[in-house]
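Only one chain comes next, encoded as structure tokens, the form predicted alone.
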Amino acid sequence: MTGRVAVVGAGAAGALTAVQLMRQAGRAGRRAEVWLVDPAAHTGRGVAYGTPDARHLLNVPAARMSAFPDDPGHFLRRLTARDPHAAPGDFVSRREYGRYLGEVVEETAARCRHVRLNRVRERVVAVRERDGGPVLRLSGGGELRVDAVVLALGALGGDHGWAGPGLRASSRFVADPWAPGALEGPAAQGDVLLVGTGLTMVDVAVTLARPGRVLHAVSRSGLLPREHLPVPAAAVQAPPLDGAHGLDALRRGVRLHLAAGRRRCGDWRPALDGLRPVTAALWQQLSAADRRRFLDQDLRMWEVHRHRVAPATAVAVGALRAGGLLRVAAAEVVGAVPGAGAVEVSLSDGRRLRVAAVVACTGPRMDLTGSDDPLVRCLLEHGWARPGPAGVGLDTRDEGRLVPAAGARAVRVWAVGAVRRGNLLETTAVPEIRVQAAQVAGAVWGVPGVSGAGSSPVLEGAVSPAAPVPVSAAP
């Protein structure tokens, strides 16, 4: 019966977690805590939703991304309270939805009179235990005593290995282009190497690009994200699908049903939404080794159907390269040279490129026992996590608990978001991410069956879309 819990992170995960933990608190009466521990100025926001570029848009309509799962219209009256012409399918920007997160812990703290939330605008360095319970160390010298942690630290930052030692310590390289002014320095000026094709990408060079310079965009790949429908279609509902038949199985499964929905709807968009509520499961059901085949072969291929950009983006992201603006190509960075005035880079397609920078849009690292986050390591160093399946973010429980390395004691740490990719592996979405939310604080404040929404099927401890689909099926 927990009293005093510490959220570590403040970007969305962490503030639909806090949220979930006064609500449910309030709702039993209970006197209790919440820490939101969080260097950022801003609560909310963190790296997806703090773009003050407002041509940054979501990649979910709507209709879809309310704060709580049993409210699943919250923010679209909210937009509409504030624009009447908003509607249900509008990609709106990040940076709304980021102003939106923020208001929601605000008024819900306001609400659970019997709740208290402190914000400690500090970074978790490390954890030891003390009578049972967590102590975090934080960055200034500080420590903060609590019954329980939840780890809301979002996507880590990517494996930079292929940039070399000598650009990564040039003024010239970008690791972070979320981080302020981390793109207006020497990538403001001329031609910029963006390394990565996914959802950063399109980002960046949205705000990066303007006449009289191009950007060159590589990945191993080569692919981008497709395109959301103008208009949003219903999900057609997946057919039975089984992982334990193994990863060749499925695949032929899901392509009859991507098939099966291009001929119903005349799109395959909807028969893969309509993967979603199964993933998590289809997912848990792989061998290991199919596990590991599916993020090797079919995980690009999946990822640029399923994370789809909203369509003036990908309006944008066309007149870029119809102009000449954005170049992208399936090359990979094999040298580069910082100089006085540009980087020489030498690339596998056999082209060597003069660039003013080189930015890291690779996305974040899977494979957390090589991060550099302090917390991260120390878990990880005293046993109180391992690595998850297929030995991707940490390993979890089905209500987000740490599982421990063999013949360490389990603390009392849960986990929301990104790190629980092994287990789970799609959930940074907020759809996904409210339902962990809701999930975790149940699991701390001792609430049996808390599942935060009754509509999906598959909320038992799981999360997400993202079956191992195709790698040349789909569209």
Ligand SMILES: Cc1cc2nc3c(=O)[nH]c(=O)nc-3n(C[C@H](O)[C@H](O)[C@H](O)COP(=O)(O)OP(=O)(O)OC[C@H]3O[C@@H](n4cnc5c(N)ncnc54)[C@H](O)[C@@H]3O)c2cc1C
Second form
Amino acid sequence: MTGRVAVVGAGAAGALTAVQLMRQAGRAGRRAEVWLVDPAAHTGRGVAYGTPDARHLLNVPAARMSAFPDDPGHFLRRLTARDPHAAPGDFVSRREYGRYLGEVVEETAARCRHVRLNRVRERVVAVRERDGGPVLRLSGGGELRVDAVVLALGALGGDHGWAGPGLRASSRFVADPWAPGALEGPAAQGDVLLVGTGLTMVDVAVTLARPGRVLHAVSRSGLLPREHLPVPAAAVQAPPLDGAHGLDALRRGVRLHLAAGRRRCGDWRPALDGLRPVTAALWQQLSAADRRRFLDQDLRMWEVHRHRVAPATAVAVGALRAGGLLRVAAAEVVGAVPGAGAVEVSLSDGRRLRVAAVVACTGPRMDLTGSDDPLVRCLLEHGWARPGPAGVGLDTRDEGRLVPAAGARAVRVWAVGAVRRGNLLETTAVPEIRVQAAQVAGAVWGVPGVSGAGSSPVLEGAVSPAAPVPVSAAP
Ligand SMILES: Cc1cc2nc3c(=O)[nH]c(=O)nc-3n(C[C@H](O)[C@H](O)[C@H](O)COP(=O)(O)OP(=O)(O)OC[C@H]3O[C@@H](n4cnc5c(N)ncnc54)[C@H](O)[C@@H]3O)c2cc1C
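Having seen the form predicted alone, the form predicted in complex with the ligand:
Starting with the chain above, the whole complex follows.
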């Protein structure tokens, strides 16, 4: 019997999941069809690696960006084959990394002879169950009947309530700076307000900055991402920490660990990196109230230290700030009135700005119950998914399968990446995603040792499609 699995989303997480599904089916000598569904033109690029701007660099060194958890040197070998001078600590362009992921998908598909990869360039707008298996409804009106689904949706759009209805409806508001051509309209000239001061703002500033215009960047904290060390150092292993003793005790333990790391290495970064392997466990040990407190009080500080920019990017941002081309402040938008030639913005620090455009660089939506994404709404409305811990993302089991709402049936739907944030806290970077992709593929195929507890192999009781699938699919 041929196992049929649909992966919804063809960014980094979807690409890595498709690769693992093909590899693991291939190794087991199993016939399988994998459907990779995403309206995006490319495969593997998604938001982070779809940028055409070569100045947008990876924020993780090349040595840690392999597609495969069991072959950590894979990306670096690929780089050195092209450039013998490439080094483990290099921060290469994200465009190059997107190309790599696309190649990995193509090569895997070519190698796994009993597995067929179908790429569908449509959006999944709903899911329903028929004969015990999921049926995906596509934006073009077709249906795709499969035995299992893996959601790799990425971070779903942020909450833009701060912009007010007038600005949101205006052509001078850029809701998604990653959308193709988004920065080529009103944001291309004149002063611009960037709302958010994280990784997205940094990239947008690098792209938009030029003499004669000022980019204003604001966020509640006004904090910018820190930079990596010029030469990455080995992580300092964390001492035994236990979130069950409460957030205050955990904060103390983490501070002591960082101070010890600073004494040993002269810098806090190796100790912070040593927290990476234990972050999910610590997060899960915290009580629900402490998780919410962390999100309110610590998240921003955690993120600017944990998700750092490449040294070259930090230098570029420093130069923009020193030259007055980028002004960063801790402030919120309290009013924004779009007019004929500009947007008049009032900020909480009392300033009034007249800008050509306002670009939303805010983080992703944490609470998906307010999402207008039709697929997520469908899953929540049917009870096939429920909000994750602390109300963040969707709740998943250890191996990634969606946890249904109370009284609802579990469907054969798994998830990787950003929607698992409530369970794992850190779930969006490639070093985390590649592990999830392998685990989810193992759980879907029922491979012992790869899947987590409670897996539900796709071929157990799977129902073959009764009729041809009415969608366009290119291998
Ligand atoms: C600016 C920036 C820089 C980053 N740099 C790094 C880095 O250097 N290293 C690192 O490890 N991580 C980095 N990250 C983290 C990054 O989020 C991940 O590495 C990666 O982009 C996550 O990929 P993803 O597939 O989960 O999400 P995305 O890239 O957002 O892809 C999700 C895809 O799902 C599709 N989709 C969504 N809903 C549907 C639907 N209903 N039907 C069909 N398709 C759908 C979308 O079209 C999209 O193509 C960075 C993030 C940002 C924002």
